[in-house]
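Next up is one chain by itself, shown in structure tokens, the form predicted alone.
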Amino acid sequence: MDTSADRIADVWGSRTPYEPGTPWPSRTDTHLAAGLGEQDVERWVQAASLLHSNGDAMDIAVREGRMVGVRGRAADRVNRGRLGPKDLYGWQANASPDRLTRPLVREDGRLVECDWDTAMDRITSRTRRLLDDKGPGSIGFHTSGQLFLEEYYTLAVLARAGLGTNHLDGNTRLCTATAAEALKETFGCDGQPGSYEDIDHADTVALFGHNMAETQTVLWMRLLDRMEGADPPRLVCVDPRHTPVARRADVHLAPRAGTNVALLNALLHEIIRTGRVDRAYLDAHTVGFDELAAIVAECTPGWAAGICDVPTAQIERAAEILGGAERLLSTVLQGVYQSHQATAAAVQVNNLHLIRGMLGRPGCGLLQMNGQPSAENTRECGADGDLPGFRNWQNEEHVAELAAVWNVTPQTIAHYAPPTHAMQIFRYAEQGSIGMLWITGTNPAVSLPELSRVRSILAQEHLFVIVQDLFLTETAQLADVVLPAATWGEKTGTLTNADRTVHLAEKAVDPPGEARPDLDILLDFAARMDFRDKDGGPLITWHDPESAFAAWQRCSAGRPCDYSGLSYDRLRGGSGIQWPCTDEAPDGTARLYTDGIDFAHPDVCESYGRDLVTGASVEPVEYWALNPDGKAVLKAAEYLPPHEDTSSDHPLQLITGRTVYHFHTRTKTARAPELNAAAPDVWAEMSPAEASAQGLADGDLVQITTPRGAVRARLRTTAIRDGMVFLPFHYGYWDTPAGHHPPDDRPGRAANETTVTDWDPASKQPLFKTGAARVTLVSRRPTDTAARTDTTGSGS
């Protein structure tokens, strides 16, 4: 057991080395409220982490009706008992005294408390008026990556079949949309091919734009333990910052922002040139190799070095390691996903595995990672674009099948175009075609790009804004109705992590005041709207989490994300289970594509793909012609320069990212004392050489300015590329006197004051890592303030 007193300073805890092919040893991490021991805990309640995407299983300690701590679940396949800092300390936020406990409605410009009937009547009356006057396209939903599966599925049914709107998307558009799109482009369907257990077998691990050490701390513990054991894997890291991952890497490639496609094309070029291609695998399972080989033929390491500003020899060394691997695991995250060629770059990592035949075997894994704890569920349930069960909106048989599950006509389900993505939903709200926007469990007034514009959209008189959340966030302060929601530990549901492991999280304590589970709120709305199926029966027939889960099982049956073999009872007491889980695979499925590419056939696939440059949907007839037998598609892409490059006015590249101590917009983590004390305010990072060239020094107060806005922050000089500045994106204004915006006429502290309204053409994921900025001095570091030059605590 590891009960280290300070997991802020010692983020990853002690090591438990192990050899390849052997199980990862368990280590149970525990943190209880001060003064309590395990003997003081009255009961333990099963749960899983809701503060990152790794899916760490834990038990909640309960005493006198309150949460008093957590411990990791040693039996679980994901974390074998380990917990990260946010897991260990974040639970304290649930008992924060400023939780919302009653609904609020806006009266005479102010939010005032009311009862649930008043709030829900106001919502339903506005909904009916909009449906009568303007139709279902006047209503939009922006949800989260932090609800439970049962809640997303209910939201998808009431939005798509109850109201008939196509405007439903999650904040997962910001963190996981490229993961889904890249998998669809290559394999025809979403779904992680690999498993976390591939770390136990790999001889080479490549992390592309993924600071695993600070974004998935427990997965990094697993990799650290492999590297401390016998026969450790080699490590390749692609990241412009000298992160903890980079410090352990055999090769660290630090390219200019926005040049990942050039770098990956050079790696593919070298692997093909040196003959390290699995020709038998390519012939059996792929289409498109000749075009890929032709596109990368001129992409030599020397060519890429000129674009990426990475030494040619380092690119050649990385290609040598990747080309020589016998068991290669690759992971991808925001360093790839949040740029102008996000999908094009992520797809090249898929291509790397396909040309080397590195799929479907232990150690041969591919993980297009997620950013939030239940991001996978938004994608499965149709709450983050696409239709539930990974169904294809362009396939009339898929739409008819879904209509049969819901007992509605196919025409009821809007499928005239791709489901509307989040950035377009806000654009429609800005233009006025959307008159009601219901926001659940997210905070776009801090998380979306170009915040001055987002605030102006949410504050419009014609837009009726509903916010369902735990706290009076920056977004909630602009709402017309605020609904108090329960959070994890206060409600029951399931969530699925980045390697398809489904966990059950059960209610441990009551929510505060009149706060309700999100599922109860959505069911209440559906009942008040009296949504009906085509035979006049209730559209939504479930009434609690377990019956909602059963409804989802019927929807997912026969689809790639098949949950039909799972149940709450099967998820209780032991480990989480990976989907697909069926009668034929009752213990779940460790790896996809062990015997060919199952889901890419034109009759089965979730998507026919998109043009990676324009984003236009591929027509069914085109896909049939390209891939009639349903193989993986090797999709090539040429490098294109960033939309916004540096200039004399804005000479630096700006990237934003995370800190290990906070999650999303800090609404939970800033209310946990240890986490808030570790990172209480925004900062900016530059290299010592770049800071010196700009006349700046560590600890100075600086202003980061882009064409959209400005942020002020203390400067840290760290090991990051010259010519670049980094800002963590978590910080907003709810804990400042201004409340939801910067102080009047002064620069703010939210990184997204500076970011651009622009997105990857295929995934529609916003660009948080390819802007241009200038950094200027505001004031020198106070003489009594110690300089800080380490990089611990920030990730991407």
Second form
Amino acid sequence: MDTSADRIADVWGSRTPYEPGTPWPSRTDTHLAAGLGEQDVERWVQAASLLHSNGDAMDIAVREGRMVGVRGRAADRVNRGRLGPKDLYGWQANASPDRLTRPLVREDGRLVECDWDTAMDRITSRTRRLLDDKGPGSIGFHTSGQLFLEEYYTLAVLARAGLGTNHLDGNTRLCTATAAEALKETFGCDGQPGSYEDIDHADTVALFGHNMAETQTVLWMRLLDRMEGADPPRLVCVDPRHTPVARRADVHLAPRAGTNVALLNALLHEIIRTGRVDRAYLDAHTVGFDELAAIVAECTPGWAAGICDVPTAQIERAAEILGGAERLLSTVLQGVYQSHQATAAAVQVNNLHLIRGMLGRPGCGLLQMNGQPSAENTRECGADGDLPGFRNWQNEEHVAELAAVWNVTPQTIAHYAPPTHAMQIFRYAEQGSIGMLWITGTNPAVSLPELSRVRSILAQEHLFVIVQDLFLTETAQLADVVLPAATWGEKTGTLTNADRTVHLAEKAVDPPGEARPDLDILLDFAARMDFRDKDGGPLITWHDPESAFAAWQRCSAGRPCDYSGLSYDRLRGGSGIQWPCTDEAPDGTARLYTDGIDFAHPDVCESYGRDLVTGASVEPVEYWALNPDGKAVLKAAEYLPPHEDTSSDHPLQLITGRTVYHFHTRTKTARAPELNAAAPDVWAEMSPAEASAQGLADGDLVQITTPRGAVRARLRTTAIRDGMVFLPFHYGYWDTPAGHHPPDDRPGRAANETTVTDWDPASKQPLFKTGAARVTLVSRRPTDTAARTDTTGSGS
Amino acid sequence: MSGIGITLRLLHDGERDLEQDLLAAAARHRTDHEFHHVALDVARWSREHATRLADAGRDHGLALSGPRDHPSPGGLAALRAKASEALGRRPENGLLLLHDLRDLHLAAARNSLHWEMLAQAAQATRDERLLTLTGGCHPQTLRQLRWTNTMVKILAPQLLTSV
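Can you now output the form predicted together with the partner chain? The one shown was the form predicted alone.
And the full complex, kicking off with our chain again.
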């Protein structure tokens, strides 16, 4: 039991050391409202975390119809009872007094309250008018990584088969698109190869651009416990910041932003040069080794050292550790996914595992991580620019299969081009070809790059914007219709974490006022639109979470993300279960690719791949020629210089990132008192040497300026590469007088005022960690304020 | 001049032109961000090709100039960037992008055929250096072709039905 009073200061709690190959001991974390003990709790209701991607299982404490706390579920395979700070404190946001309780519609330029019929009538009449005048391509959807599976699937069916639009994508585009794309490039299909249990077995763990200590606090607790036990794993960390992970690493590489491909190519070069390649594995399970070896042949550590500004000896040392590992676990996150050449770099980590034969065995794990709690569901349900069930838009058989599941004609499902990604949806809205944008559970007016552009797109007269959310977010303030949604703890549904573990989250309390579950809102829209299948029956035949889940099970059956062996009953009471879960694998599947590469066959694969530099689609015939037997594809990539480099005007590299205390745009976490107090306002980080070179000191108010805009923040001098400035991206304007934008004609506090609109051509993920900036003094630190130089509370 | 020499010259000029055309199109379409950035990336390939073709030309007695000097980003370029951003919102700009993609595709196709001719001639004459050159460069030209084709495929349904 760990009930330490202050998990803000003690983020990871107490240690429970363990040895390799033994189970991770449990530790039950609990936090209840002040003055209450467990004896005061009337009911515990099962749920899982919605404030990060780790998928920590918990129970919600209920008393007198209200949430009064949370407790980790010790039986669960993911967290064995532990919870991180966001989960221990974040539940309080549900009861915030400023929750939306009634729909709003825009009248004479102002949002006014109305009833549900009025709001839904506006939406359906605009939808019908657009369908009649301009066709389904004039309607777009931007969803989330924070709804439930049942909601994404319903959204995918009503958008793709009901309306017939190709424009549906999640904010998962910002956090996890590169993970999905990298898996598709290498394994032909999305699907996390590894398992969190690989931490229990690994002798080496490599974290690429992944500040696990802050983004997956519970997974980091697991790794810390391994490091405190016998035979601890060696740790390799690639991060330009000296994060808590870097401080524990045997080798810490801190490259220049935008140079990941150069660094990874050099690591591959060394592993090949020193003969650490598993030839038997390569021959049996891969294609493309010769081209990879040719591309990395000249990528010596010395060459990479010049590009990355990392000592040659450190690269050699890292390659030595990776090359000598017998049970290697690698994890990848935003330091790779949101940086220049995102997919190309993430794919090289896959290549590292393939050439070393480190896959499908305990400890030989590969985790292309997610950023959000239900990002995996957005991906598998086809709500993120893919077809449901990891089906391939270029494969007519897959489209026909989907059409049969939905009982529509294949032509109903737009599949003449890849489903449109979020950044392109906003571009179409900007140009006017999209006339209605329905945004569910996300806040693009703070989260997308180049915010002045995003605000101007959302504010356009011709664009009808619907926002479905818990609060009047920055984006909601720009909407034409705002729908009050219920959230975690107020509705039932399933969510799947970064290692394919499916959890059930049940309703514990009623939503406030007239707020409704997202599923109910979408089903209401479908009913009002009267969507029909090809025989004239209703297109959507389900009516609640459990029947929606059953519909999804039918859609997923036979595909890699097979849910057919699961049920709400099986998910109740015990632990979450990893898909695929079928009659043959009733307890789920810990690791994919234990016996070769299953999903890359041309008839099965989700994608034939893309050119990593141009994003050009590989045609089916090319894929058949390259990979007829469906092996893993070793895809090589040449290093390209970043699109925006430093200059005399903008001499510093700017990267954005996150803090352990906040999630996304603080919609919930800033409404939990402990979390808000821990990180109440934006700050900027520079190294002490760089700050001093720029004439700045810790605590000064500084302005960070790029060609897009400017942000003002207090400077913290921290251990970070020289030549770099870091900004957390969480902060927006809803809790400022201006509401949804910076105060007039003055610099803002949202990091995305400054970021560049540029995305990876393969994954279409925006690149928040590339760009050049200058930092100037606004005013000196007030002399009575103590300097703050701690680095906890800031992640990458 | 030999047939190989003529083809080297035509391809050299074609790659020089394609680089310029890619840079110009990138400047025209700054608000089509993916096109803008990728066009700059693949222009670099054509630039390298022109350099390598100029080197190869010397083996064949040709004085080829190699890639053009980059114009300095002066006032005119800044003006173009502003114009591109101002016009970027207009639906007609989408049609212009499609037409630019078509022209770039055709230019890359012309280059690709010249690479094919050179590769075949290199095999016939057992010219290893020329074979290495075509083997190194032609795949990148094919990637330029697939890229322009993919972009047309993605954008045409939306842009042609909405103006």
